[in-house]
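The data below hold one chain only, encoded as structure tokens and taken in the form predicted alone.
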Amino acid sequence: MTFTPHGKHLVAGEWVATDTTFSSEPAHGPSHTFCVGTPDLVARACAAAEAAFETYGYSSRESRADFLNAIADEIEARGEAIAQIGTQETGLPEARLEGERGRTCGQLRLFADHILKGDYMDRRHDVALPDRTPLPRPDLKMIQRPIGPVAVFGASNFPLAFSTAGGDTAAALAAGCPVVVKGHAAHPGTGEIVAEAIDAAIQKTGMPAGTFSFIQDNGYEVGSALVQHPLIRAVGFTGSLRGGRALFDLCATRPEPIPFFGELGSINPVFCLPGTIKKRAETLGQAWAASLLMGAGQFCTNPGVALVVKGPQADKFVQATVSALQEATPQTMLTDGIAEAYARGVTDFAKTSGVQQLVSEKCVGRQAVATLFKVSGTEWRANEALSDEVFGPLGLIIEVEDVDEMVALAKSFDGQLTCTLQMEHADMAHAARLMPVLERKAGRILVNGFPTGVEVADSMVHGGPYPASTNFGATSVGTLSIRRFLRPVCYQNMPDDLLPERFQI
């Protein structure tokens, strides 16, 4: 199936053109022209979302589940066309996009099942105690309710799973919140075809037209207008620390501040404990290199830093990593801008005092090659810039004198999405020392794995203390993410017929 984008915005069921346009910058294949959104268009979409909320926010869980499943059906029906435009725009292999499409549809269906169970509403009931002294107690019922229209920003590195119909959109729609999506300029055609799928599902299930809108932009005006619009009640964002912090500040300085759920950046340290280095230094180095290379290092969970206790066994780990990275072939990065930023990050690391570059090949255009650096724990602490995320296949080995220094360094890390313990049974005491530290640093702690696979499940936490995310109590992956778009409401002495949901505990 061949797909040629029309380049328009979707606002409450209507495809709308605007005067100003931009051209896509595909990794290969033809470039296409897309309309640039405006603040007026944002205002139209937000007004339509608010109007839709009066119906959609009070819709049954069954009807919303049907809607989510219909979106998944429509995405699957466009699978071939999505793969065609997605591979052209991003340079990602078709197999990766097919897997991401499956994850996207799986998320939608998971939320459909989740809301049907009803547990997410956290229903609580304190029965009336009219005879209690000195004062009677009223009948109290509590339930989680949708907050209203939500703004979602598409992510550069996941054109499907974290973009137009990705996790933020799925969670908000499941909660009963209309969504206005700001598409990402890295994959505008992919965003458009997925928006078409959502629009088809709206028509198929009879949902209000304003339940979903999609606005394209290659700058900052639409995003700024969207987060500041008074009808938007929360924002879901996956992207850079710089861009996310700017939007977070706009949300905080509104006349009525709103929550900004941003996933911003993480270097995801891997703590290689002595027992595991002694037993499997070479295989661990190869496995870490493979994780660094996955998707050209363009994952928010890319394990960019490994800590080892220096010595002969650590040298084996280093050499195994070097060999594996040197054998890797260049990979296409998602955009020219991301490739340029990666090249700058490599250059900045190479110029930093005390840093030794172990693997170095020059990047050409949008093709990224892996790089590896090594630094002592002392030098790492002295150079704060080394703790910044470099988006791409860059690895940094921190050699420490002993486990005491490793624990001290763990305490100095900023908030992370993940921390990983590579350990054997003999390392249990060391791991026990690290665990209280890592629990305060990350939303997910792994043992003997790598964090680049994020399971979509009830127990998953994809978030962490700042700057990993702007709200350490939230997750952007898994069914718990629905809580971001709900708020508790208590009903006192309320007749059952006036409650928004059938109330059963």
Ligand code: NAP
Given for the second form:
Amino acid sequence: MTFTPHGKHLVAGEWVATDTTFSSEPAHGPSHTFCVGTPDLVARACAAAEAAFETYGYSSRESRADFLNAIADEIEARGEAIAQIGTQETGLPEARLEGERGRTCGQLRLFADHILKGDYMDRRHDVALPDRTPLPRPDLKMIQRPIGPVAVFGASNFPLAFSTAGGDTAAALAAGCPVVVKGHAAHPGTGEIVAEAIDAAIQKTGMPAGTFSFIQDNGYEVGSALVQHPLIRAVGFTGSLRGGRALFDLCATRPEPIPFFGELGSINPVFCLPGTIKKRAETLGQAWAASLLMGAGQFCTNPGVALVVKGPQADKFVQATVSALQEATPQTMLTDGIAEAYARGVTDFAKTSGVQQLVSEKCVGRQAVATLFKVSGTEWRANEALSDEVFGPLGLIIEVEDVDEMVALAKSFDGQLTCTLQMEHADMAHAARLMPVLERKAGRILVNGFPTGVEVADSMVHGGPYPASTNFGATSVGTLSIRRFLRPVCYQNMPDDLLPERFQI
Ligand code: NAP
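Next up, the form predicted together with the ligand in place of the form predicted alone?
Zooming out: every chain and molecule, the one shown earlier first.
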């Protein structure tokens, strides 16, 4: 089944063309032409989303669950075509896209089950106490309600699971919020076919047409207009710190500021404790290198930094990592721009004082080769730029004098999506010293694993202190992510007939 995109936008059930176009830049296969959206089109989509909210925001949980399941079915029905266009546009292997499709559909179905259970509404009831002295207590009921139209921006590296029908869209739709997606220019055809699947699900389940719109752009005009549109009530964003911060600032300076839920980049430090380095330096080096190479390092959870206490055992870890990375073959990156940014990042690291480059092959075009650097703890602290994410297969080893310095360095890390402890039982006391520091730095702390796989589950937290995300206390993965698109409302002395129909104690 081949798919040839028509390149139009989807606005409230209608495929709309605009005058200006851009061409996709696939890793292989044909390039296609896509329309560039306009602020007028954004306004149309937002007005339709607000109109849809009047019914969708009050729809039953059962009907929304049917809708989410229907989206998953429609995506699966287009599975082959999605994998074909997705792999052409991104260069990601078909098997990876098939896995990501499974994750995306699983996520939609998980949200369907989650809203049916109903716990997410966090219903509370303080029964009236008319005889209480000195003052009676009114009857108080509280429930979480959907906030209204939500804007969604996906990331280049997850063309399905963090894009058009990804986690943000699934969570917002589950909550009862219509969604307007700004399509990602790195995978516009993949975005279009997934939008088509959502549209088919809308028609199949009789949801209002404005429940979902999708607007393409290869620049910033659509995104900027979208986050500033007065009818948008919140933004779900996955992408770079630079892009996220620009849009976050726009949200904050609106006449009526709105929450911006940005999931941004991270360097995900791995703390290799002495007992581990003593026991399994070589296997740990090989495993870290394998994790760095996954998906050409294009994961927000890529474990870009490893901390070790220097000495002969640490040398074995370094050597094992070097050997594993030197054996790796070049990998295709998602876009020409990302490949250029990676090559620039490598050059900048190499020029930084005190930094030693241990693996250095030149990248050619969109093909990235892995790179490894080493630096002392003192030099790392003196060079702020070494804390920045370089999106790609770049590893940095920080050699510290002792565990005291490791703890001190942990305190100076920026906010992270994840921190990892590589430890043996003998390291328990060191780990216990690090834990209170790491808890304040990251949304997820792992022991003896690597952070690249993010389970979609009730307990998952994919977020963390800024700059890992712009959110306080939120996650973009797992069922808890629905809370971002809900708002508590208290109903005081409210007759049952006026309460949302889902309110049952
Ligand atoms: P990106 O360049 O920030 O793009 C994300 C989206 O934002 C795109 O639609 C992009 O538009 C738009 N955008 C970027 N800058 C903008 C601006 N100034 N104004 C308006 N719109 C703007 O990120 P990416 O390259 O797609 O993704 C890679 C980054 O995402 C990495 O840093 C990675 O770590 C991070 N990431 C984070 C997570 C997480 O969950 N924390 C997950 C995956 C990836 P265009 O399409 O026109 O460029």
